[in-house]
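The chain that follows stands alone, in the form predicted on its own, written as structure tokens.
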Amino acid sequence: MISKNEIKRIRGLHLKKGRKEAQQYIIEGEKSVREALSSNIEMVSVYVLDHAAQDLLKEGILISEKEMKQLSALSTHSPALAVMKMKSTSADYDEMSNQKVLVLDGIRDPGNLGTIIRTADWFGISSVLLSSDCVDLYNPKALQATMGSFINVDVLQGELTEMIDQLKMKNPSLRVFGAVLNGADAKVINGSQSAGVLIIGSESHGISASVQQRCSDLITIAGKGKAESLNASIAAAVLMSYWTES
């Protein structure tokens, strides 16, 4: 069973406001819940429908279709759905600065930006930071499109200027990569040591004129065809490839 003020609440964290306050989110699918299970993530509740897995309706609520509907920020609701506690992150530069890291730069779409994270997950990339008008990571339509990555990637959003600061100081032989419409052809950075900062903006304006002046290399995807620009995590994806090459 589940009470109309829990439904009322757990909507509340659709919101970006909603989980600010309360310090929790939701995230959903069988596969999201069942690997935040498995985490270090400290879990609320988990709420299930009878067809769900097993393993699921174990450890989960029962409730109807109907407050499933009612809980779900998708559009197409799954059979599971869990509420958990934002985890403190807090940055090490000094790790950080020795590290591979992905920065995002005003990614505003959530599909885009779990996609991202996603993929920086199968490359081997754990640390990726986001600047204070990028979507957050714990809008349910950006965990979803994670795929349960969120976990295994340290996601830390403010001001990029600043925390792109933090690791030049740390590390003051770090190369910084920018992605622009006009640089350097991309693949200089195949095989490149193994600290430095790869800076993605948004498809439609890119990165923002601070953040590109703390760029050490200016580079672009060498394109062959007559499209103007890709997406984002398309972009991000070939760079990613590129930069993690050994």
Given for the second form:
Number of protein chains: 2
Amino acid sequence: MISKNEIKRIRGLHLKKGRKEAQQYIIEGEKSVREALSSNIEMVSVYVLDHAAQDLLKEGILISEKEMKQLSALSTHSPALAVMKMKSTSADYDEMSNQKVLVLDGIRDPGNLGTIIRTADWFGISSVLLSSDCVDLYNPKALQATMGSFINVDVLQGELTEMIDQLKMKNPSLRVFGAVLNGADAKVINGSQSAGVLIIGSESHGISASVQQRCSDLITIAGKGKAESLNASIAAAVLMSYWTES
Amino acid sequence: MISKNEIKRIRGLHLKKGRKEAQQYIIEGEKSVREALSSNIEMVSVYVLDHAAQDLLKEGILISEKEMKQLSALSTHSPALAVMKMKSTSADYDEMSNQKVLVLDGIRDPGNLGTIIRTADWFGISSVLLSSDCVDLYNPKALQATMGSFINVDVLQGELTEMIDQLKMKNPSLRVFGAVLNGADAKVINGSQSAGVLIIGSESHGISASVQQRCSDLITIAGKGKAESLNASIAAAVLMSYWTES
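Since we've got the form predicted on its own here, give me the form predicted in complex with another copy of the chain too.
Whole complex next, starting from this chain.
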């Protein structure tokens, strides 16, 4: 059972504005909910359908299919949904300036954002910076596409130029690689030092001018065929694989 | 203007069965239609809205928004749509056995299939084999995700084991790389010979047993983080980038 008011409140989290005001967000799917429950993220409430897995049934409030459909932000609802509190992540530039940091500029497609976060997690990159005009991490489709990796990766959204300047101030020798369509062969990034910044722009608009000015190296994935460009999540994956080569 | 019968006929191409019977398919979007028209694919008919680009207006039959909406297989229709004839591609195993051939086993998501075809095109891989249970290339969402690359890449769908056996018969020293979750470091594939086979399975089911038996090398992309797997289109992209390294 769930009250009408509660349904209304949770549906408010479908929107960026609602999430920002409440500092809460929704995660959906048995696997994601289970991972979130065993993480250090603070949980507000969990809702389950009667055919949810046993461990989730124990944790959650039983609701009807109709109610779950109302709560869900996805076209296909699943047997478990959790409302979580946003982590208050403050930027630790000292630490980040000694790590590999992935920067995303203008990625608006939630599926792409989620896939990139998940791929970053695979390659052991644990800090991701998003420009203000990127889709937010807590968008339900983005979260779903991370397949739980949003738990392992610290994601900060804000003014990219300021964040990059902070990193460069802390570590003046930091290399800043920007992916463009006519740069140097991306292999220069191969297994490069332990710290650095890799910037991926949107496929249609690339990296914005003010951010590109802060790059030390403009790089391009060598192609041999006729395709004009690569999807942003594909380009990010190939570059991260080069970058983290040992 | 377009007749009701014609609308009905074209809507039949939304389904795999209809496409197979008519040996025709739909492509949508100004860029894709333009590329198809300048390719050697045989065109059946082109339909345009009055705000389509000048060059397409000249080629196409003017129809209304309402009619375009009926023809379109996508949630958002665009100003141009073309009906094309399928190429009758017969497998040239002699030629393929001397090339890099990408094999997809059980890829059911049309977006993933299209993205993989497009990435293959980027890396200059021009032959792709699909298992019978892959989504078909002419699925409207798959075609759209190729961003026109379906024109540059030869795609064959059929019984994978038979197709791989044919290739191995023509070229007995052919290496057949299969992407799995616990194989050797994928770097063994780096810039390997000019001919070879790379097999990608679906994320949830992997490569089917009978296909895996035909692999000479089982490989895995080295990961450092906590993500359990990679999206199939991401894994395919990273492996193709290693494979075509010069």
